[in-house]
Structure formats: C-alpha cells, structure tokens
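Consider the single chain below, provided in structure tokens and representing the form predicted on its own.
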Amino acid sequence: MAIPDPIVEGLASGWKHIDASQLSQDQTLEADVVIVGSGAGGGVAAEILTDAGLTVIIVEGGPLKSSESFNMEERRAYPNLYHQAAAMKTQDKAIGIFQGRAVGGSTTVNWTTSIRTPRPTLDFWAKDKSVKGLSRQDLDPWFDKMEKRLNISKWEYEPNRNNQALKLGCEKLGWDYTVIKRNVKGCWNTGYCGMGCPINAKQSMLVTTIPAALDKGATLVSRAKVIKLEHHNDKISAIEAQALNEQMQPTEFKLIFKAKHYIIAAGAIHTPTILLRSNLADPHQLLGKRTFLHPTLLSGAIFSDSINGHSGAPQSIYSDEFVWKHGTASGDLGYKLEVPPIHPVLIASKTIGYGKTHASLMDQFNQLQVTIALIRDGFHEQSQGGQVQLTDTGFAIDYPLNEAFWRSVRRSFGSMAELQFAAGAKQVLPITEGAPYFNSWKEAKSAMETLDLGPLKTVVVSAHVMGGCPMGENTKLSMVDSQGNSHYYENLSVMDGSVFPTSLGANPQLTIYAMTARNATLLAERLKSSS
C-alpha cells in the first residue's frame, strides 16, 4: 500500500519552495510576515497567519525532507536530520544535546510526547517572573485547540516492554504514573520516531501546519541560514540569510527578507544566537542567559526476558512522582521519570565503558531496559541554567553543573534503580563511569552515597533546550512580553521555547504549540487591524 507523502504531493501541486542550495544569484523576497524557523513555534505561527490572509515566508536552515527520506537507519538519520549529526555538546563536553535540523525542526525527529505545561511552572512564572495571562485556565483552550489540530490523544495501545517496566515499577512501589498523550494518526508503532516518521503518522510540523500554510500560498525557503536582523531605531527592516549547499556549507549567495513583521522561532539555541549576532537592544544583558535544559541521567537494567526497546512507541508512560515532591523553588531539584527508545547507535554512544566491558553490555542489548530522569532546573536559586554565547566560529553553550544538580543526580539514580528492581530487573547499572552492576535494590541503595559522579564521568544528555530570550512584563527580567512581542522593536516577536523563564518540568512541544497558537492569533488580529 502506497503511503501518501504530503511533501511530494504538495511540491507537485506547485508549492512555493526555494531550496537555497540551488540558487545561482542573490535573492530578495517580501511578505507581510517572515518567520525564521519551521519547528513547533514557526510551523504553528505560519498556519495561523496564512489562515488570517497574511502573506508569509518561512525561512529554515535545514533541508526539506519527506517520508521518502526516512528509512529508519540511524547512520543516515543523525547526520541528515540533527544539528551537528546529533553530537552537539556543551562547551565542556559534559552534556550531549539533541536538536533537529530539517523542515519541521525537532518536531520531525522527537518522540511525540505531548504534555500540557505543569500548573506549578505557570504559577511560578506568574509569581516570580512577571508573566501575565498564562495560567492553566488561560492556556487550556489553546491546548484543546492544538490537541485537536495535531491529533494529540492518550496512547491507547499496550506500552512496549521498555515503558511497561516503568509502569510496573511505579505500580509495585505505589508511585505516580501517567499514560502519555502522543501526536500521531495511524501510527504503526514502529518505534523509530527519532529518525523521521516513515509513514507520516507523526503529526509533526512537517506533515501538518507547514503543508497547510504552503497550500494557502506561503513560501518556504530551506537551507538558508539566517545571519542577522537589520534594524533602525525601534524597527526591524530586513533579515539577511546565507544560502547553504547540500553539505550544509555556505555558498556565495545571500537572501534578503523584508516584511511588516518578523517572528524568530529558531529554537532556544539559535534564537538567542541570531539576536546576539544582530546586536539588538539588550539593556539588561539577558540574551542567551538562563538557558535551560532538562539535564537527563540514564539508568540501564538487565532483564531476563526480552525488552526490545527499539520496537514500539518510544515513550508512552511517565512518572511525576519526584518532579514537585520537594517544592517548586526550594529543596532538592525535582526530576521526571521516562524511558528513551533503545537503538544501537544511540545507546552505544550514550553508555559507558569500552572494549570487553562495553561489548558485554551491548551483547545484552535486547534485554536492556533504560529509564531516564529529567532534572527540572531554573526554579531553585542554585539552578540558574547555562548561557548561549557567540564564538569566533559560531556559538557555544556553557552549562555549569553544580552541587544542587549532583545531589539530585544521586537521588535520581537511586529512584531509577529502586524502580527497575521493583519491575523485575536482574541487574541495574547507573550510567556513570566506574559504577558496577548492582544485583539488588539493597545493594544499590547502600552504594548510591559513594558513587563517584561528575562531569565527563556521568553521562548527561538532553533533547529539551529552553530559555535565553525570556518573556514577562518586567524588562529587567525579560526580552519579550507575555505574548512574545519584543520590548524594544515594534515589529519583532519570538515564538519558541526560548521565551520560557525556566525549564518546564515536562516535555516542551505541546507548551510551544499552545502558546504560539495564542500569540500568533493575537498578532494576526493586530496586523490585520493595522493594515
């Protein structure tokens, strides 16, 4: 049975798509609105603004791919669909960061987990970060709208064995757990979401909002790296971009984009980077600072039966048992428990050991269950996150990991080991250099206090980057207002996860969808009333 491919069909129908790698001369394009980025923020904004009758150009640094390109092979997916071939790291190399780089952004390669913004997070933003109009009561209609638009609903099928272990451990211990909502339609449960959905079941921006915007006349420019925003007084006058070739290297050709309004939705690394490079007003030196990850720890467990964690929906169960247990801004940092997909290259590159030790672990690959703990940061005074900075060659992310973080790491390793043994694990291996295999929860518990933890010894990863261009009404705390509009430029908005004043304590895609839907709708009304 042929799988419908909305990208191939759309291009054949006459979509306006410019692959900048094919340019033979400089280009200047104009529209009502130019959007930089085509991920969760850019895609939603593009559809809403074109629906409102505005002309829109979407500028994306990555290539336009489709399900024809997605063959479920890690060796092709990581270099073709991720920034730095999925090998991006913080400046000290202590944290690995996964970010998508293709039309659709990280929504093209994420694991579909869709969670509404936790109430404690929104309450904290209102109380401590001067954010207005973003309570759960305010946001719930927008969550409803985007869940309907993107077919987000509770996963009704049996969790795969990897997720079942998380569920069983929680049941045995009496811990909280929840069945995850996923943005899928007609899912085949293959388990390869991180390599691009080969059947177009994942309702990413690549197959939903971007095609809808293009159907209504929007223009998509791919392989175009935005260099800077031109500005004068309190207005943005143009955006300059560099064409990239098929190897993602700069060519000699430039593109200039002009519009009435500009939206930056390049994600929490590249939005601050672009704004810093443009020397925009930043009187309180906020840009790039308070950049947040959910720094994530891994705990492996060997089971007697097959786990086959590469097969089936990657994430379908999570536990919030420890996210808010010690308060929002005081006490130890909270952490969320989930599982990752278990694919050979992903796991081999994110586990420890070498030679025979590593080979022995990989020999048990099909019996390997992995639980992850996502540390919630940005709320505690000792949890100030990191900083995106410009360098001579591009950008760097400095992300110090302090004592408050390592205390939570130790606790989270203990929680994960307790859960995995409760679920029936034979052995548990905290993924930190020098840790032994533990044969029981009693043995693990007594050893946790002396585990040798630290940067470059303990594996820390993250697929969630937030902050760096925060929202709020207090200009000493924020770059944009609570609707994403710049405090300093009347025709500039930011619509992505960079506006979060802290991390979320939950996977971010649904929060970005809902907040962007609200902000883009308000912007469309404003632009139409002024035209």
Ligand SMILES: Cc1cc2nc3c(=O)[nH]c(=O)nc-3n(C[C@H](O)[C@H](O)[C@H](O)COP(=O)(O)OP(=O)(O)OC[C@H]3O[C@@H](n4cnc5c(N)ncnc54)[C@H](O)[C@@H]3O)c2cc1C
Contents of the next structure:
Amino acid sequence: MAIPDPIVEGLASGWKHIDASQLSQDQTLEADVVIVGSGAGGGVAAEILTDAGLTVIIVEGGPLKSSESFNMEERRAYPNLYHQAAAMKTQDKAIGIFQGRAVGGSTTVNWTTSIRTPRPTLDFWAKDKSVKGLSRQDLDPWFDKMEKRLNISKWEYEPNRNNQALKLGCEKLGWDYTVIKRNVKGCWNTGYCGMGCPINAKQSMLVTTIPAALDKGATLVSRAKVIKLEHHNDKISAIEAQALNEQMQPTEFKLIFKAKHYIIAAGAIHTPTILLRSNLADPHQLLGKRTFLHPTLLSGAIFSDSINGHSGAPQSIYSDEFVWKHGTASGDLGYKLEVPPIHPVLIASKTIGYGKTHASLMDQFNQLQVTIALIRDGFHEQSQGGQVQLTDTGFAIDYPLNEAFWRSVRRSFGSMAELQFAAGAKQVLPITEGAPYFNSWKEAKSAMETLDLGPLKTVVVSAHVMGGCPMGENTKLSMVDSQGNSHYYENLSVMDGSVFPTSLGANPQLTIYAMTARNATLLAERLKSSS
Ligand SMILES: Cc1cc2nc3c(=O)[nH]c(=O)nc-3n(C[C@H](O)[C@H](O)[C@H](O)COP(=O)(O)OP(=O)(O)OC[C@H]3O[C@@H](n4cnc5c(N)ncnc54)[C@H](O)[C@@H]3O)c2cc1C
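Moving from the form predicted on its own, what structure would you give for the form predicted in complex with the ligand?
Below, the chain from earlier opens the complete complex, with every other chain and molecule after it.
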C-alpha cells in the first residue's frame, strides 16, 4: 500500500508554494504577517495566525522535501536536510552541531522526544532573567494544546535495546528514569527519524502545522534565504531574501517581502545572524551572545548481545538523576542522560581513533550501546554559553569550554560508565581521545579522575541550539519581551529557541511549540484588533 504523502497531495490540491530556485525574475510579495523559518517556532506561528484569518507568508531557506523524496541513506539525508550537511562545527571545531535545513526545520529530522519545560528552569528565568508570565501554571494549558495537536503521548512500546540499557542501568542503581513522550501517530518504530520520517508518522511541522496553514491559504516560499530586514525608525519595512538554486547556491534573483508584522523563527543560530546582519538596535550588545547548546558527551559500551541501536524509536527513556542534583545556578553543571540513534555515519563521525582501532570499534557496531550526557548550560556564572558572530563569509559560533564544563564532563563520563556496567556492558569506552576500553566499573571509576579531557580530544556534540536573542522584561538582559515581541521595533517578534535566556535542561521542541502557541495567539488577537 502506498504511503500517503501530505505534501504531494497538498501541492496537487493547489497550495501556494514558490520554489525560489525556479524563479526567472525578482519577486515582491505582501501579506499581513511574514514568518522567516518553518521549524518548531515558524510552523506553529503559521498555523495559528492563518487560523485567525490573517494572510501569512512562510519564507524558508531550505527545500520542500517530503516522504516521497526522503532518502534513508545517511550520505544523502544529511546534505539534503541539514545545515552544512550535518557537519557544522563551532569556530575551534570542538563541538559538532546538528541543525535541520528544510521545510519543517529541525522538526523534520529530530528524534521526537517531547518534554515540558522543567519547573526549575522557568523559576530561574522568572527570578534571574526578568521573564514574566511563564510559570508552569501559565504554560500548562499551552502544553496541553500542543500535545493534543501533535499527538504527543508516552511511548507505549518496548524501548529498543539501546534505550533498554539506560532503563536497566537506572533500575539496578536506583536512579530516576522516565518513559519519553513522542510526537508520533502510527509510528512503525523504524528508527530512521533523523533522515526524515519515511512514513509521515512523526508529527513534525512538515506534516502538521505547515500543511494546515497552506490548506487555509498561506504561501510557502522555499529555497529563499533571508539576508536582512529593512528598518526605519522603530518599524521593520521589508525583508530581503536571496533565491537559492537546487544546489543551495545563490542565484541572481532577489525576493522582497512586505507585511504589517514580521516574525523571525530561523532558529537560535540564524535568528541572531539575520538580526545582526540587519544592524538592528541592540544597545546592550546582547544579540548572538549567550548561545546555549546542551553540550553533549558520548559513552560507548560493548554488550555481548545485539543492541542494534539503529532500529526502533531512537529515544524512549531518559534519566534526570543528575540534572538538578546541585540546585539550579550553583554547584556543578547538571546533565541529562539519554541515548542517540546509532547509525553508521553518525557514529563513525562522532567516535574517536582511526585506522585499525576505529575499524575494530565499527566491527562491533551491532553490539554498541551509546549513552549521552547533555550538559545544562547557562545557569551557573561560569556557564555563559557561546557567541554567534558575523564573519566575511557568513557566521561563526564561538563556544569556549572552561573548567566548570570539564568538571561536569568528567562526572558525566563516570555516571555513564557506572550506568552502562550496571546494565551489563562488557566494556565501556568514554568517547575521548586516548581513553582505553574499561572492563569493569571499578577499573573505570579509578581512572576517571585522570582521564585526559579537552577540546578536540573529547567528542562534544549538540542537536539543541538555544539563546542568542533572549526574552525578558529588563532590556539590559533581553532583546524581546516575555511574549517574544521586540523591545525596539513595534512590528517585529521572535518565535523560536533563540528567545531562551538559558538552556532548558530538557529537549527543546515542546517548549518552543507551547511558547510560540501562546505568543502567536496573543499576537493574532493584537493584529486583528488593530486592523
Ligand atoms: C538531529 C536532531 C535531533 C533532535 N531531536 C530532538 C528531540 O528528540 N526532541 C526535542 O525536543 N528536540 C530535538 N531536536 C531539537 C529541536 O528539533 C529544535 O530545538 C527545534 O526544532 C528548534 O526550533 P526552531 O524553530 O528554533 O528552529 P528550527 O526548527 O531549526 O527551524 C529554523 C528554520 O529556519 C530556517 N532558516 C535559517 N536561516 C534562514 C534564513 N536566513 N532564511 C530562511 N530560513 C532560514 C532553517 O532552514 C530552519 O528550517 C533535535 C534536533 C536535531 C537537529
């Protein structure tokens, strides 16, 4: 039976879609609202504003792909669906960063873990970051709404062996663990979420909010890279974009978008980049600073039986045992324990060694379990995150890794090794250059203190970018207010992960969905009452 493809069906039904690679002249388009980016923030905003009867244009730099064109081979999926073919790195190359670049943004390729914003994070934002009206009580109705809209519910099947090891280790050690809620409907448990869901079960923006907005008359412009915002006094007057060809290179054609209101939702790296390039008012020099990544460490473990971590829902169990143990701002930086999907290119490029040592690790690919520790950054005074800056050729992300960070890395490698041995691992390998395979927790424990850690030695990755355009009421701390509206431009809002004042200590998509749902609903009311 053929798998229904909502994109193919929608296009056939007459959706307004402009693929900018096909343009043969410059274009000017107008609407009530123009939204830049079609990911977690852009998608939700598009549906809500269109539903409210406003005309909407969604401008996306990436291509419009769908299950018909997804390719489950990593060598094709990453260049097609990720920024920099999934090989983006910080300036010193010490952290690898995954970001989606296609209609649906990172939600098209993400791993479906859906977690409400932790209370300690919201409390910290209220107390230290001047954020108003965003307690869990305020947000819970929006979580309820978005969980219903995106079919988010607890994964009711057996975790795959990769996740089972996390669960078993926690059970043996008496550590906290939780069964993950996922945004899926009719999931086949294939494990290929990162290559674009081949059966449209993942309730990404590509198959939910964007089609709903297009059904109601919104316009989607894909392969159009927004360059800058034109502004005059305290108003944005237009957005300028560059058409890209099928190879994602600029063509000679430009697009100009005009609207009553502009929403930037290009994600936590590109929203600050666009705003910096536009020379917007930023009296306290906040734009692009305090970029957070949940810098993530990997620990490999070899089991006697097959793990097959490429197969089955990638994430279905997490442990918060160590996230808040030392409080919010003081003490060592906490970390969340999860597992990633284990596909050959992903893992081969994120492990260490070369030649025979790497080949022997990859030989045991099917017995390899991987646990990850996501470090909660941005709360402690020695955790200021990174900085997105403009360069002659585009942008760079500087993210210094300091002593406070490495202390947490060392502790997290210890926790992961203890967990993996408790789950029955034969051997554990912290993914840091020069670390040996450990044969027991006792052996690993005594070696942890002297493990040689450092940038470019220790593998650090991130699929969560946050911050760079923070929200709050105090203009010394924030660029937008607690509802995402610019402090300086009356017709500009930001609705994506860039508004977080710190990282979350939890996977970000559901927080972005809920906050955007609230902010877009308030904006729609405001725009309608003023028209
Ligand atoms: C591999 C992977 C796995 C993940 N797994 C999970 C998970 O399991 N659970 C979870 O909660 N989170 C997960 N995340 C993170 C989550 O998907 C993101 O936090 C979320 O999608 C961010 O939403 P956003 O709106 O800020 O940005 P995005 O969803 O990234 O959307 C931004 C969009 O803007 C576009 N854009 C950027 N610059 C421009 C420009 N100049 N012009 C036009 N368009 C532009 C981009 O191409 C992109 O489509 C994962 C991310 C990745 C990459």
